[in-house]
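Okay, so here's just one chain, in structure tokens, the form predicted alone.
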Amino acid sequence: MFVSEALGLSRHASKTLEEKNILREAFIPHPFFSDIIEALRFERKFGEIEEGTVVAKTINGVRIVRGFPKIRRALTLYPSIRKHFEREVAVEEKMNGYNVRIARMGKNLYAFTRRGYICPYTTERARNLIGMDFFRDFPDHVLCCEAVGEESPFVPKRIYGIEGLDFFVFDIRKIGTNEPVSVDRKIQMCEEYGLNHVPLLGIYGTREAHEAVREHIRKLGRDGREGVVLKDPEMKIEPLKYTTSETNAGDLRYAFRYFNDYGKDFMFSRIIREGFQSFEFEESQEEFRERCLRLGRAILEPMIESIKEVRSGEWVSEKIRLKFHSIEVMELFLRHLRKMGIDYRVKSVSKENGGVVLHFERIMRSTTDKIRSHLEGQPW
């Protein structure tokens, strides 16, 4: 297996990943994926193996994609920055959209998501956004992006200003060994190739940092923005994540409007972190008011207004709108979509300045079904 070589997995290991079926396939064989034979993605952490790698072969040779590693969450800023950095700690602005990793594979740039698919729009969008220039000169680095903007298959957001979809950088790596570039490595290369990339708030000092995270965090809640990603300056220790009190009831809010197609812990995990920051803020009782009633609304207005779309015969769904170059890759990302498992319901295509817009329903069929049955006096 092509895999194993390229991995240098002993024949247990080669053995063990065949039977806990671990490698699925990573694309769908097309034409616009021209310079890939064979790619395969581990479907989950395999020993030090990233959930999300892949292998592919290529027409150069195998190449392997570093699944990008997990951030580990922080619910308290002061005890938790003192422990786990030494010195300095980077905040850098942890942007609202959906993680992907771009490389060059043979003559072209390829998207792959957080669990290892090769994505076709996403692909589309980067060779059209994202010059070659960086990958002439680091072919064996990937670019971490994170994709946001009004135009996302997953994560679609209004906050940025972004009318169709862009692309951040928060790391560069290696592309085989996931072995990232320093913050200030990162920005200058970024600069110097035209990329985004997230912004940086500051570098404090680890005594005091966690006063100007609370401040920074303070700020992206009112603006809307989800969070912060605490680093290393030197990426030689792993990095942490907080989120906003305004992004933990964003994503209830979501979550509860589909609640039966999200699992508990998602839910839980969000309403553990409110608790968390509230008594490390030490709230004044109004401050405190106002979380209980973010929190509130967010768990059942959205799931109220499933509820009556149900009554009214509807499907829960959420509503898509996509832009394409053209009609073959938005043909080709909704056979992708049905390789993921996602049911959708395709409203309209039209022609628009030259592109292709797809209006597509993502049907959520469970917490449908879930509502149904309960309206019709099934006990839960």
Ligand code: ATP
Contents of the next structure:
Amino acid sequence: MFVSEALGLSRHASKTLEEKNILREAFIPHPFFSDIIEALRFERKFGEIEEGTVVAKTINGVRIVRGFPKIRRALTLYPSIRKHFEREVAVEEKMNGYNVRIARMGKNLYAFTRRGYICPYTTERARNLIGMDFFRDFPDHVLCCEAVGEESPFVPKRIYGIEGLDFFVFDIRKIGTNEPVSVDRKIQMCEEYGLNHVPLLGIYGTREAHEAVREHIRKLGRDGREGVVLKDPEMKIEPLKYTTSETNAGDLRYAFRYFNDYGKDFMFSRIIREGFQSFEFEESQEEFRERCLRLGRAILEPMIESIKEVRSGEWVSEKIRLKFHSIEVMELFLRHLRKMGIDYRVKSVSKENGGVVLHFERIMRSTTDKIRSHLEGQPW
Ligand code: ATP
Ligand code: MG
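The form predicted in complex with the named molecule is what I want next, because the block you gave corresponds to the form predicted alone; please supply it.
Then the entire complex follows, led off by the chain already shown.
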């Protein structure tokens, strides 16, 4: 099997990999993906190999794109920062979109989403926006980016003032090993090749960082931004993330709107974060009241909206708009959604200056069914 060979697995490990049924197809064969002969993704973590890792047989040989490592969350700023980092900590904005790894395979760029799917929509955008210059000089590097904007199939967001979709580099890593370049070097490389990167908010000594971060978080919260990722400037220590109260509430709003399609852990952990933040931020009575109201509203309002929707005979769904350059890629994307197990309904497809605009609804079947059954008097 080419995967075991590429990863240098022992015969034993290779057998376990097969038995555990961890490998899945990473893409739908299509002329748009002409450089790739076969590609498999890791559905789960396997030893050192991260979930979302892709091993691809390409026209130029086998390539391994490692999965993006999980970033753990700090629940307190003090003393987490002191305890976790060494001398200094780099504070970057955490942008809210979806995680995309962009790598070169054969003659073209390919965009991998978190779980290791090669996404047709994101790949088309990456080919148009990123260009080959960087990869001509660094063919063995991967750009780890946040894809943000209103035209996002997964996390549509207005806050960045991006109508379409754009990529912001947050890490640059070696393709087979996932070894990152330092924070400075990343910014330098991005500037050299005209790539957007996430804002660096500052580099602080670990002793005073918690106060600076608290101020950044307050400001980011007011601006509707997501939070920060704290990094060792040399990228030798794993990063930590920390989010604003507004984001925690926003996540809850989303999760409770689709409450039966979302994991309970997702909701629970966000409520716990609010407790620790409220404790640490030494709030005034007024600030505390605001937090309580924000949290309560984030839970109840979206749930009631969903219940009303089902009562009036509709499905609970998320409405999404995407623009494609080619209709073939749009069709391929719809097949891709089906492959990912996403339930959707196309509302309209229209031509618009040189592109195709797709409106579709992502149907939240489980939440819809659950609400319907309760409205019909079924006990929980
Ligand atoms: P994770 O397993 O990485 O924690 P998650 O799906 O729970 O994943 P998030 O809570 O959104 O993700 O936090 C991590 C993600 O934040 C990264 O995977 C990346 O997509 C995104 N991100 C945004 N900005 C940055 C940044 N400056 N540095 C690192 N990651 C960033
Ligand atoms: Mg995210």
